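In the form predicted on its own, a lone chain appears below as structure tokens.
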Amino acid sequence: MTIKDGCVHVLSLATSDLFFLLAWLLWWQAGHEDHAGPDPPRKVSAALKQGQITPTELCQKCLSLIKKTKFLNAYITVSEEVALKQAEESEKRYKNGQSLGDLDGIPVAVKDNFSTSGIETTCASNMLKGYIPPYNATVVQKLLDQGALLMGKTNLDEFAMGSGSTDGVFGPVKNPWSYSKQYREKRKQNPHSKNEDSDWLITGGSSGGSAAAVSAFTCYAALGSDTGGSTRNPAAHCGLVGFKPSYGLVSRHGLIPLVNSMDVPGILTRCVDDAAIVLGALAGPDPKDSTTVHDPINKPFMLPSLADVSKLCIGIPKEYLVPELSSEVQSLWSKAADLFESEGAKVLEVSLPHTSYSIVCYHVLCTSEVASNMARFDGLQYGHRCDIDVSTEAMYAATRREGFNDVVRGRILSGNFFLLKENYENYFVKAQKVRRLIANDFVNAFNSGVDVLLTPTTLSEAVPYLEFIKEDNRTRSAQDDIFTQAVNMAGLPAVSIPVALSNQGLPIGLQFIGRAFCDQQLLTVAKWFEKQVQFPGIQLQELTDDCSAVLENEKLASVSLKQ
């Protein structure tokens, strides 16, 4: 199979690196501390089918860790009873030899802007506190149909508007790497380091709760959403794989919309193969979402192990070398390009000439669609409703004032300004034209022979919360989305891969961007790169008092990342 085979389709795997519990036990008993992998995952999958381990045991372990890591604030709602019932049903299927597939019995988490039947869905906003949807989002239903265990709903910026997971009504999310052995040891070497308890790190956003949930081993995969980088950004800050599929490949039905023309369900996992497995379960047409692909996707597909990259052409966008980019990220970006070149790949500098306009263009289009989408929250049909009954207009105004935070209200005001009759042509229409130019930049780059683009994901490593909040949400989002939002405007697939630890012992990620609907090709290249860089798993001995439980799951993570 060549790298270009199956370019228009996505994949599913017959065996899963999610199933590695027994393999870890053998590996741990052997005393291995390096990054080499354990027994093949096929043996672990067989162990599940043979009843040597059970979905209930996996579920209980994750529930225990959710409780012990509650201070991370990763979850808004923990669906313990639902998860245990699902685990019980999964166990019965395994005993009867009727497993539903690779995800059967696997604990997952879902960002709290996806509708979940019978489970509160808040978008981390007062506006939707207490709202319980009567249906599941399509992606949630597809996970449940595969036998996945829903551990709970994860925290986020209010209505997914932010890049730090700091602006939700339930409070900010703490990055598990704040408590990692790698980061703590580096801080001890710094005589000027501040109080450890107050100097914790942000997760990135807006899918920070999902990223923290996977990073802290409370689940094996999580759904995020990605409108301008909201899956890839926290993945980079939390040492995870964060995948944004091509627009239209995965259904948006049930994802409470932020920007309809850019929103995509995202996937957060510990390795590329795991992301591919989840994508294989989610991808495909949905009659409830007219923007999804119409042709059925044949399954199963396989993600090939790429042995030779000599036929690849890797593009390096010169406009992404910005002054704000940290020297460490720039160095790793350069080394990654050198790695491909040393293995025979062609590395080519390319130009995306309209990059400098992309942030402004994104802001105009994003806020305009936000203003339109937020109009539905009026206090009449669902969600928060104020007590004022003087008039309908007064009720509308008070409800929205009480229900939305300053960030959401600010974006609504901006969007309504751009959509005013006298401004529409000068702002919204012009931004749509610039969006087309930005999309054409990518088309031209790929038409020049480039297979995949390689860029930074973020400007730097994760920063402390107290430093992050010195700047307002809009400024931070503009900075943090600089490498990610253009992909959403172009509808392309992109994935952030953890590369190495910074001098502070924190993860740094790089981003791969592929052609539209060439998700399989993109993930195949990412898998090869992941294998080469051998990113070290997070060490969380100090995360809870029960060090043994954390150590156990820390080894699970490192095994999953290494093939």
Second form
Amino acid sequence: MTIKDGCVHVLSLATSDLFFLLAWLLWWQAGHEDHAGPDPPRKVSAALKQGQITPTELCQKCLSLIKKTKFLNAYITVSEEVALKQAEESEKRYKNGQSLGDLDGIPVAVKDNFSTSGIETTCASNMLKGYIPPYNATVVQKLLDQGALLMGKTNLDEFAMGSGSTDGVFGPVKNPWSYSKQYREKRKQNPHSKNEDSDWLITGGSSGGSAAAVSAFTCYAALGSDTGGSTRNPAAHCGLVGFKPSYGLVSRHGLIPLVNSMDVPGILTRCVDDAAIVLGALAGPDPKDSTTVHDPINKPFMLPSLADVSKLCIGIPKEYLVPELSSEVQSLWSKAADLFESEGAKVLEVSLPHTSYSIVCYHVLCTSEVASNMARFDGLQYGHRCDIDVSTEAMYAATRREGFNDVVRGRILSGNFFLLKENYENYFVKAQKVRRLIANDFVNAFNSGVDVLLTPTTLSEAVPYLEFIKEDNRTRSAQDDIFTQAVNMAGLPAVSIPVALSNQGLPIGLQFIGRAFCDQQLLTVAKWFEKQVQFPGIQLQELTDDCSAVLENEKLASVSLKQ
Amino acid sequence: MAAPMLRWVGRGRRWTFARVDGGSCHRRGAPTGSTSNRIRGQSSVAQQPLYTTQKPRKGEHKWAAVVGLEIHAQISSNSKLFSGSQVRFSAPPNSLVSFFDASLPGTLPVLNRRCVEAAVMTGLALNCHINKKSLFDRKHYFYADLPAGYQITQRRLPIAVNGSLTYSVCAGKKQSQVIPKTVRIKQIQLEQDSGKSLHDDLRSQTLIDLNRAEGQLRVDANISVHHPGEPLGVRTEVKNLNSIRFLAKAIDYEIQRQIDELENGGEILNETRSFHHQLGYTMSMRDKEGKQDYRWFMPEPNLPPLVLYDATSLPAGADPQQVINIDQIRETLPELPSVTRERLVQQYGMLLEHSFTLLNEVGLLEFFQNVIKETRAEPKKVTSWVLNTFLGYLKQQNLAVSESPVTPSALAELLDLLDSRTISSAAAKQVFEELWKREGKTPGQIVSEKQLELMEDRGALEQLCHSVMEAHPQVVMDLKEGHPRAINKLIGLVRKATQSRADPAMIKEILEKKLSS
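Would you mind generating the form predicted together with its partner chain now that we have the form predicted on its own?
Below is the entire complex, every chain and molecule, led by the chain shown above.
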């Protein structure tokens, strides 16, 4: 790495990493050559159009995979009948040459905190067990309007509060990579590895169910939600593209809120082009969500293939180099910066000076809004209600005690504390001011000429469940959201891209952060990067046998045409 | 104070919420008899600045009361403030409830343009400063009729602030002295209404109607008393007063209660009270409703700041559907009551108190103007007939102007007959009474059927006068002995003999001539 203006040295490598760096760069180039070949993978949507596979066949394969991977606990509800009916309709459209577009007949999954008309929506909470919304979230409706097949509702941390997908009432989600050929082979080499079955890995969270569902080939894309990193974090741990759009680009109507001012629907896919296709279907103003912005982006969302990055300026925020960052992630981050530089991009170290205050500030704002948003769950109109009826107040208290888990109740209590009259100025108002400073940090960085920021997504690769639960939810969230939540406070678009496998054979992701409403530019850069790194897909043959063979070997793993 | 507000913010489901700061509002003495005046004449605010328990004794402290009102009024709109569901009076319970109104998870508020326009219009009518940018806040409390657990309101930066309303009260022996007053308006804010609770004590159940409350006007009164020159006293809040009469009663009661309490060595607690309208007293609301920590107010994150424009700040090429232009709303503002009153005084030489009466009765001004348009009679005559005769009949039978059996045209024709001296005033009253019977006859028809025309035949009248004088020699004697007023008795007797058809002036002239001869 050439040091320009003395600023990139924060990412300088330990000597021991050099070998790895070389190997990695060679491998990238090899991957590059592979795909310069004459036979690019066909996109599944092209296969559908050409009649090589029917929507019903595709749907049945995915349903079969859902059954085979049930132990992953990725789905809370599998909407088999709905999906098959939708597939049938899609099939008719294809036969009549009236396909609705790239998503017609494509199996998708939706995190169980998006309202789905007629389909139970639980937020992985006792509070909403049995709650069947009478309406579709705008994003769900848009997917259906495009002909997508809704396979089911995916697991999460209760009310999306968590970073492991371990704290929902339906139990933890298992990371498909726990069962991958890549991870298993590495473990065999390791004489210390213990009993495999109890050593399964977490997916990250809170959209872990959606990540596992896409990663295990049970669908092509899934909706997550992203309030502090809940889409990007599990994407990084599951080797997926996890995209958080600009706040206001995609409607939140029907998304059961965690923090209204930070929530955005997130997109999990196996490649950047797929994320762009889904974003194209979802983006746009919604009269039902007053915070959506009127036409900030030109549709459609086709991403150009960037031939040349020489006009690009990549910012490396120095505050993101924290002591807790694993050396593997750090070196991959550094190599990624080098890659851009070697291809002619300008790489600058930038400063986001208020970064260290971000997680605390996020905690205050998050819990305050949680306290407010959770107030409606009182057992009166929908969801759980306790048996106690001595008074309305007693009923509220018991219902909420029974309905919410400790994490949710803890956040409600903290939030109410921050919102008390005597604390409001000292906590909530101050946190809002810090939020503004954090948002301004990004503005300043982008004003200094940076197009896109490059950071890690997570501190390390996924850890085993038994390891993860040694710390409580709050500690884990503070650690795991460290690189992701500031983006939510600033409302910026960000995407986690899988880069490479760790020494353990597990995926590691890096995050790109773009200017507000420059989602397309961000994804274009991400697509270029994705092409360079050629992240190896998950190998789940043993687990999923014939089904995944269809999806992997026939190269139908993505909606879009990978080039 | 509240009535003009009502005129602007009438029926509907939204709440405009005006905080009227009546800091300068001192009230007078014992509530006896003053209550009904207050309503009729809108004189609910004091004529004398000081308030005493009984007649002030020498050296005794005087009390001043301070009253501030929080007025909740529904906006006349087709749909609710934050949802598309309809607003309709007396709709079946929970029949007009959108997913948002029911606070289903994931639903978001969408601001109703009509409500914003109504709030701006109200602000302009009340001389407020309209904030070009206002914000929405959440006020939190748990209550069964508040399904979200919070209410969306405007606390930090409301849509309009710092207004005033000038009004007048009638004072003096005959209520003929008009005293102008001004009440300050602190702020006007848009606020979501809560639902309505129906408590079924028998089965100890509470039923909730999320159509939202039915009342069109609800007032909370904040009241304190202090000695002039000393700091303000501790205030109490009397909640949910739903008529102007009860509002006045509750305030009177509460002022008196506080004074009695303090004079007996007690203290006033900062508390919420309710008004028992049948028994006429206030009592402490000891339930939790009154003692909430609202967990302060959090900004409503789902509604961006409400930005309004005026002619100078309007962005070029802005879609009129997407922006609200204050100046444009100002142009559509109807003539305000104070301007109308001034115009009536100027144009028709009317007394100010008459202009108040004309405006306070719904439809009366329009009726008056229609009569004026069609009659040759003097405006003063018209005013007198409309305010005395016409309004008197309406009140007597408890009818609204729109329910009147007498049309403006009929009254105009009647006044023309009077003006042309075709009939006497007394005959005119008779005709009016006939008109009131709704028999479909015109004044002209009634006059000719009942032979009410003035007696023009001087000879016949002279004959009548002569007969009356002969029949009442004692009265004639009195007159001659220097009691000139006794002539009225004779005039009355002659008129009676003519069935009121004769002109009293002519009778008087004939009588005088005969007496002096």
